[in-house]
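In structure tokens, the next block holds one chain alone, the form predicted alone.
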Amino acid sequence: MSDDNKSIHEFDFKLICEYFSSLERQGPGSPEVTLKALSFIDNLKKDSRIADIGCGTGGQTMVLAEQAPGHITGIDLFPDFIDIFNANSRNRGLQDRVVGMVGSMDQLPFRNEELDLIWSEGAIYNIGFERGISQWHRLLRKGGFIAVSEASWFTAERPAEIDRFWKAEYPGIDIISTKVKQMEKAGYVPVATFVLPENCWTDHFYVPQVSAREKFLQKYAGNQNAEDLVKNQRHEAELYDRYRAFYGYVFYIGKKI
């Protein structure tokens, strides 16, 4: 592959939204991983307040809601994602306690110490891990939890091709121990850290894109931006297949001191 692949951030937001809205998850993950991360959270009650930041269409949020008590607010920048999120909530009979709203993760509509749990799967990179966990800290009650999945290096050194790709996509990527130190510095006790299994990338993210991709390309036949977006996603999947030993998503769970 040549180096002329664009960063995902360079594509039209509407095209990105349409491409990913047909997927149950907009990033690597799985119901099993969501539940594993939830197993480390022990402060939730019926009146608990939970925010899922960068919720997408709510694949992980609905799993969370069906297994945890409390009220969940999903926040995402894309109105189309939130429309699907709220439809998913209604379809599962969760609309009384699971509501999605359009918003930005760097201007969240919560008061200081309002939340018992902040959740974010595969989305905090939009603001940056260190900045996100620091800014969101004030929104949590003392003893509240934060649980985020974040792209991380598994090794201190890696092949040049994958190093270049990720540093262009997400300059904040780093090794796991650095992320844990950032969590401590931001005022959390690290409760758990675990690597997401490879099937979170393959079976739950890249494989579902194959059929979605065909429909997308049929609809946008001859549209260079759409074709480039698909090329970009194929390239990312190929890189993961080659270099999965060097990086992946990691769940970081912390408790506010």
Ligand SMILES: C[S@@+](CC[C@H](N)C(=O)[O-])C[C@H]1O[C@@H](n2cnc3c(N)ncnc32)[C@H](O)[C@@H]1O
Contents of the next structure:
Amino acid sequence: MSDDNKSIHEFDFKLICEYFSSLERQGPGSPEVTLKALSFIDNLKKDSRIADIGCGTGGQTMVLAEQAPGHITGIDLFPDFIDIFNANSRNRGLQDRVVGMVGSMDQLPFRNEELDLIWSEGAIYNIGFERGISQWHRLLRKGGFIAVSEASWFTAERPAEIDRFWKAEYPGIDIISTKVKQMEKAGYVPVATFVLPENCWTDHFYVPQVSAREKFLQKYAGNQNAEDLVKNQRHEAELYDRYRAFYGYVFYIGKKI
Ligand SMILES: C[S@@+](CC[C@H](N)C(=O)[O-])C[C@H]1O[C@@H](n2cnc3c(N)ncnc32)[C@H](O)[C@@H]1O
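With the form predicted alone in hand, show me what the form predicted in complex with the ligand looks like.
To see the whole picture, the full complex is given below, headed by that same chain.
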């Protein structure tokens, strides 16, 4: 990372939330990928309990809900995202079985073995993949599934610039085989692992940010923090463009044994 680019961790959460709340998704992903991950999960029924952790405004949750039976609880730290989530659920007539709640992924409001499926797209990094999958294990019933997407290296070595960037943003990033071993160690049988296509980053994440950025900058003209946040997001998109051969998001699906 060059010296004049801040890490995302240095920005005011309120500002980050506002920037991302106008977007359908707050991280890389797509409806096709959500459905592909879901295709590896069986045994869901009308009375199944599903949690979508770090659900954001619910872009992926609504896709999941339209295909999967059961009751889905979306959990996110930020109340503004949960308000949008619940409005999205109501607009689709899903409010009886898809409910958003404010909460933290390190203190989840579920009993041991209450859940049939734990879902989390692009969010587990907030407490770290290894810690998250280990802590959440007790909440799943035996035979239940976990499906999480996570930033991962594609190669054992990579250019220094991108290595430095990710070490500052998320030191837990690692190669796919290490993440699979972590799943086994945490008590899951790895069921499937697949790399998200590049359009999850471009068409579904960075492209929608272009018009969102314009509106955001108009609203916050002259606000240095807002301008820095936009600069930071642009920088992240440029890095992806340059270094996409070395990293991406990977879906990890496991079954509790
Ligand atoms: C990159 S976004 C992904 C959102 C959504 N799953 C998606 O793919 O569009 C990460 C999400 O994690 C949420 N988050 C961050 N820390 C959290 C925590 N401790 N507990 C719950 N959610 C958290 C953020 O508010 C944000 O919505």
